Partner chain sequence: MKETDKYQNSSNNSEHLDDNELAQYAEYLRHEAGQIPGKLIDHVASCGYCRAELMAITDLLDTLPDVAEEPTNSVVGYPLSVAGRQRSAKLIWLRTTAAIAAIFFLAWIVQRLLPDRPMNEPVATNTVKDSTSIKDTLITNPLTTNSLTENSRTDNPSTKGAKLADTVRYAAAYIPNPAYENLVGAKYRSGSDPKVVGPNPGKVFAPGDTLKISWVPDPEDEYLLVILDNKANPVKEIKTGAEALLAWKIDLKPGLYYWKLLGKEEMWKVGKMKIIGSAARR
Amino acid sequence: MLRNDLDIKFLREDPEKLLIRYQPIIRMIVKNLAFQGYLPKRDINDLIQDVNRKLIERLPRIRDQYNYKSQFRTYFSVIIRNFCLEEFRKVRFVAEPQSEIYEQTAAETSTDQLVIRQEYERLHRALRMFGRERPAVWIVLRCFADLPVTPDEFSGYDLDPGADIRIQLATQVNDTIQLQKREKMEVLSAVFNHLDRKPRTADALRKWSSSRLDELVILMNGKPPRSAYTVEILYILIEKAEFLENND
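Throw up the structure of that chain alone, the form predicted in complex with the partner chain, no partners.
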């Protein structure tokens, strides 16, 4: 039986077994949040107990509310995380951020490469959540990072400009490499006006792009912060990840 089917069977017929089965996940979630600075690490075992107690009490409700549209493991992890956050609100938050963020060495090992790939995947996840705005945020990011864009990156707009225009637009944006940000904004503004078929000033674009990139940084850093990204570090991340991709 597949993992998900087995989970559902236990949820329906034997919740106790389900809880036993999920102990490693519960422990990992509590530990994870603890290590992000939500609570003193010494309280982890108490927290696990509290979360388990809560789960026992609320399993019937969880069973009724689960809509089967996702894997049970995903849904249950969301629930466990919520319970943890509820518990954390009762205790005073003690910030113990991961010190290793600031203690990385310069040497780039295979582990670093793995981390770069994982973080690049996270960046794309974060971008996907911007929905229709995703292509624009990505183009702005690449343009500010002085990284070339391809014509394909202009697809995904409601009104497809066509292959020729996409090539022209990519060339216009790529011509801004090494130019000042103000000049980049002028070009990007013209490009997006063409794509969106609505006028937007360079200043409006600057505000919009600034808010999106700031949010992207916040998303990448996590809540509470687990990383120390800035927009500039995002540029480096993209450059390094693409370098690795091209050299595979």
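Residue numbers count along the first chain shown, from 1. Here the structure is a predicted model, which is why all the values come from computation and not from measurement. Here the rigid core means the biggest group of C-alpha atoms that line up within 1.5 Å when the two forms are laid on top of each other. First, how it differs from the form predicted on its own.
- In the core-superposed comparison between the two forms, the C-alpha atom of Glu183 has shifted by less than 2 angstroms.
- Relative to the superposed rigid core, the position of the CA of Ala241 differs between the two forms by less than 2 Å.
- Once both forms are overlaid on the rigid core, the distance between the two CA positions of Val231 between the two forms is under 2 angstroms.
Alongside the form predicted in complex with the partner chain that was just displayed, please also present the structure of the form predicted on its own.
A lone chain is what you will see next.
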């Protein structure tokens, strides 16, 4: 079943599954607005929950108003952005699009998309500089960005834990989405201790991960700096790049 057909099926038959399916996009839009200065950065998780509550209330109306002539994802993404701005009474309110412009609405221009893809490839080249530590750095980066990991991302270790264990480890990490960083560290510490076959405290992991992510930012910015990356901007880059990949 095509992505748009599945969206419409959930819209008609199971709105709760539709919202679950769109959580990564909701999170990405809220984060983007926060880092653009429209929303307070410190309240991102609360903002996401507020948007979810508004969407639950409005889904019957959204279902009735959707004209089925354009991609539902485009239409729904604009509505999510509107709810963010409407909820927090910002001046730059984006009106709900008319049907004739749904097809023209996109998160980025074609030039923006090319830059995002190029930067995402550059990020993965930078990650290769960490050698054997690359899988752990990538898992930490995704975990802190509240992005899911897959079992395959636990296969770059000297001692392969096996398919079943990789699934369990991925589930453990993915269950930390929306938890506080301290709680994430406790889970990641247990996961990496299993993979590395050696004990490491959550505090030791915190210091290691902070050091590695700082190094990754330096690699992305260059010496002398040619870019202005922060770890938070890397989170947004990953979300945007994977959003584009999923919509190709």
